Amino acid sequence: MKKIIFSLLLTMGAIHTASAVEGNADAGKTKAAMCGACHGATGLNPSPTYPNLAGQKAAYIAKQLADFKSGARTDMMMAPMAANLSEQDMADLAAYFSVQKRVSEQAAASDDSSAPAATASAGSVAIVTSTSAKAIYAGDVKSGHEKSAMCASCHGADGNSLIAMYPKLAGQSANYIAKQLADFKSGNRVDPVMVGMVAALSAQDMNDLAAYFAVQTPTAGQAEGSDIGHKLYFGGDVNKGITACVACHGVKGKGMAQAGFPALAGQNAAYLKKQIASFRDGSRGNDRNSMMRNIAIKLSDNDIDELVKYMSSLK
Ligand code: HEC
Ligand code: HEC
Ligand code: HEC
């Protein structure tokens, strides 16, 4: 009997040890949500900056992630992504990407450079109402333009608000704008002004408005920049556990349109400051998986001021 129990324990122990590093592709799929912004949802992104992960050997992927985490392999973008991954997370992610197909979905994979090119040069502002955007966005740019008349007094006719408390919408990710409008309507994001603006909007209206503002050209920011903010934005703060903003908001602050990560470049400083403070005190809580709240809670007032100066100065 003792022997049986002993071997049973051994077996359980063996299973346990194995499961600690054996990946589960389904679990990995959920955890891959953050990776999709750069690597594509199934690990394929035609952009030359990001390696394809689809069909890569699982053991290789897991080792790279461990190396990014330990610092044995250094990369500005991957370091913050790997920093919070457990061994199990790495195994799950590796399992998920390794079973994805290498080529078939290549064409459908996301690429920010396929977004419609800005039409106006900085300074002169052109309102865009006809573009190939229809093929990319769920909304219609022309009808969005018509419906945007009531937004112009605060956000500007072309989405470049001149008033510090009102966010610029020009060039913002369409996915992101549509989500915000839906969130204001559902009460998931609370603002006394915007709630009245969205009350009568249908889902189609939101998509149209989002498409219209997304294809406008943002004006350059006014802030003077900040070296401290620049450092935090790109490097985060390992000691305080602050994930680098660049991971989700992009090298130039343009966000990740496909993932719905908002552009911050050139955004009005007062608005940015209010949003980070709201994520920090929880009064804004419409970020999926508390992505922003978890970061904002670790930022000091000074961190926020410097970050805002930096982001708002980006072109
Ligand atoms: C902000 C963009 C970004 C995000 C988000 C991101 N990565 Fe990466 N990843 C990169 C870049 C850039 C490289 C190439 C690094 C280099 O040049 O060494 C890379 C490299 C890798 C590699 C090494 C591939 C190879 O062939 O050596 C793996 C594995 C990887 N990423 C996995 C992930 C996983 C898993 C996630 C999500 C948890 C993720 N990445 C999120 C940008 C990103
Ligand atoms: C009376 C002024 C006013 C009008 C008119 C107005 N807005 Fe707003 N909007 C605001 C304010 C103020 C905020 C910032 C709310 C906050 O601080 O959270 C905002 C925020 C937003 C945001 C979130 C932006 C971001 O970066 O998260 C979107 C999207 C938006 N408005 C779209 C619209 C659209 C579309 C219309 C027209 C249908 C409109 N707004 C009309 C004042 C206005
Ligand atoms: C893991 C991804 C991720 C990282 C890292 C990240 N953010 Fe965000 N951020 C988001 C998402 C997602 C949203 C939009 C949430 C929503 O409303 O849907 C957001 C929203 C914001 C907004 C509000 C934008 C607007 O138009 O209202 C600001 C400001 C912001 N982030 C600043 C930062 C700063 C500063 C850092 C670095 C200290 C950072 N973020 C790091 C994902 C991230």
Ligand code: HEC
The other form holds:
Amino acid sequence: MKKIIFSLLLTMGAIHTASAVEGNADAGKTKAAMCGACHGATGLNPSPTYPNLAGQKAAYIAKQLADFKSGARTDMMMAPMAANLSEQDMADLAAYFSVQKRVSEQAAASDDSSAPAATASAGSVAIVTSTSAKAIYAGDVKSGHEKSAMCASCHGADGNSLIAMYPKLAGQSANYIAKQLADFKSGNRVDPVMVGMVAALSAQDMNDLAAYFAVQTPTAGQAEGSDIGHKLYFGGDVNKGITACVACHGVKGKGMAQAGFPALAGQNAAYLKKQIASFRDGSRGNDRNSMMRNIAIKLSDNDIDELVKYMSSLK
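What about the form predicted on its own, after the form predicted in complex with this ligand?
Just this one chain is shown here; partners and other molecules are left out.
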């Protein structure tokens, strides 16, 4: 009987070992792009809201991802992030983050006198925390700056997001930003990440954040531009019934603040493409009088691609 039990235990161990998925750190690095906004590109994030993953044990990371996916561990932001991950994806991400250096290791390296000195200006941004024109905003710029820490991991400290899937907020009109935040909270605009971020925001919080980002300086667009996109932006397409974008978003893509039309110039291309596609398929519907939906539904995939190339190239 003891031999039988021992054999069963050996068999079960063999099955468990065979079913374990081995992670690939190189593959995990590619997949980690979606994690970078909250956890940092290498698993280190200065924001106290999110955990550092660098140097964490791979088995622990993989288990937490699996638990977020199954619902055994709940978090309104992580649940949608883990929902589409396969077991191999989880193993790859875990393998990548587990081999990254921890904070203490990086600090030790930076204290090494033989290491080259860092450039003081590298990565620095000019952040506006007050403005003489703040009376035109419903919110307070300085208060908005203090509250914006929770936004920085996705949108950048000064509202210039370096992550393609997230929008730049710098220089966007305050009333437009405040409206989007209110729409996320009310459910008029749906996003699994933003719904959790706005849940505790008051109307004053939204106005303060909007005022802060509105007075920041947006970075210039880096896209290649498009002659086809330029033609659509300024002239539309009579045959398709497409209205010219310039009518609402302005000659230089700066938008019309008082009318509630957003600035598009220099916006991240991937974000613009996703939003136009969302208006087209109806998954986003918080546009005034269905204006964007009525236009977007007439745009082909190629139309969208060319428009995005042009709009994101505007300075």
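Numbering follows the first chain given and starts at 1. Please read all numbers here as calculations on a predicted model, not as lab measurements. Note that the rigid core is defined as the largest set of C-alphas that superpose within 1.5 Å between two forms.
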For this session: Kindly check if the Cα atom of residue 146 is displaced 2 angstroms or more between these two forms relative to the superposed rigid core.
Result: no
Problem set entry | Did residue 95 shift 2 Å or more between these two forms, C-alpha, core superposed | yes
